[in-house]
Amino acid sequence: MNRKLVEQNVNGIRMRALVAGSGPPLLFVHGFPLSHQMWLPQIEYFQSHYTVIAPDLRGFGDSDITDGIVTMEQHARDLNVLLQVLKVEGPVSYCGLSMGGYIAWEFWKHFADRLHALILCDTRADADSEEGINNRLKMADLVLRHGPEAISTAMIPKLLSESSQQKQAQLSENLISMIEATSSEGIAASQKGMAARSDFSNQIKNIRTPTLFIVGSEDCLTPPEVMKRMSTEVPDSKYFEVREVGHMAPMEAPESVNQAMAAFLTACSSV
């Protein structure tokens, strides 16, 4: 199977992406603070019928740091150009869980032409409360004064169920794996993006592209209350909850999401 990790010059940075397979393009965007392998068991499946393009962002994986702030809207225009120079002709379907679904939003916004379809993975549309934003910002300074180290433990309880935990040992490993395995600048820039980033949550209801909504129903982040109240504004969203998945549902269950995924960008394309 064509697959391989590619290296462009994107808004001044270099950007890393693995690309694999042929067909209709198809974007994963992955969740903070992680990179491209999240989606490994994703891109296995999807290689055979689309043209995976799964990038590390900004200050994360093999792409270049950025000091400072790194807006989820640098992230999307990052990507628009990142398709532009991989020769990305035509719509995509992006794929994003939780920080690549608030780069969804911005990328709607900015590229809605782009889009063929969205499906948005345990996220949220909405901006942080006044608490969010306090506890982002004390985060992004505990991981540049100690390290990635400092946070990549205590952030599994978060990011999976208790069933998945005691399950599937090794899916904590690699999540703290990737996470100490990022810059501690490129951490504090994306979740300072983050504090800072734009409300969509009346907005939502003006997009026009086939959506799917997907989340962990044991999500303590992004709660499947949450998910599904998205889905009934978005117009002709459809909505698929996993059981006894936490916030990394294609990384729990990827049999489940990724055979929803499949009968929902087959539906995309029949009509």
Ligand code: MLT
Contents of the next structure:
Amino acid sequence: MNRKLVEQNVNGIRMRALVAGSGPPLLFVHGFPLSHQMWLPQIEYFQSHYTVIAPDLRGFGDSDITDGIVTMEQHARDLNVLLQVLKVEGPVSYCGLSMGGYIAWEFWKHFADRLHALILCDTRADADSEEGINNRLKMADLVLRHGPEAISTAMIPKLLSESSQQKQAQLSENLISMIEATSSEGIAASQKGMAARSDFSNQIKNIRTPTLFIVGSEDCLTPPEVMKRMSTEVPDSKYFEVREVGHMAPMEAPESVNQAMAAFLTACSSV
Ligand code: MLT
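Could you please show the structure of the form predicted together with ligand MLT, as a counterpart to the form predicted alone just displayed?
Next comes the full complex, this chain leading.
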């Protein structure tokens, strides 16, 4: 299988992405504070029918870090240029989790004609409350002073359901390794970017791209009711809830998520 890690100059940084397979382009955008590695079960599954592109966003994984603040719009602009330099001409299917979903709204706002389909996992369209913003700024400060180890273990109960923590211990280890491999500056910059993100809740009714919402039934960060409500607002959309899993549904229940995605993508390409 054609699979390689590529490095591209994108908006002044060196951006790394895993590119695999061939066929229509399928872009995977990771959550916070992770890397493209969270999508390995999806990359493995979809590379036989799609050109899978799974970047490390600015400040994460092996991509360059810029400190200060990295906005969701900046991430969306990076993805657009990455697709250009990879010579992906036609519209892409965009699959993002959580922060990858916040970036999806910006991608849609600026580059809607580049979208063939949207798959949004465990995310939300609204902005943060004042308390949420303060918590993010405190977390950014903590990480800058003490490193990602100060947050990694404490994040696990928010990311995985209890059942996944008990039955799939390896997942916690993988997530902790991914978080601890991330630079403090990269974490802080995107955390500040998320704190400053726009509220898209009144705009998503204007999305004309076919959209699939996927959520873990035990997701405590972006719960099913939040995702279900969005699915009633986006006109051409479907909703899929995965039992017994949390915020990291694609990692916790890869088979169910892959099947739901595959059925949706097949339906999108046959219309
Ligand atoms: C994520 O998984 O990307 C985060 O939960 C996003 C957030 O902190 O809002």
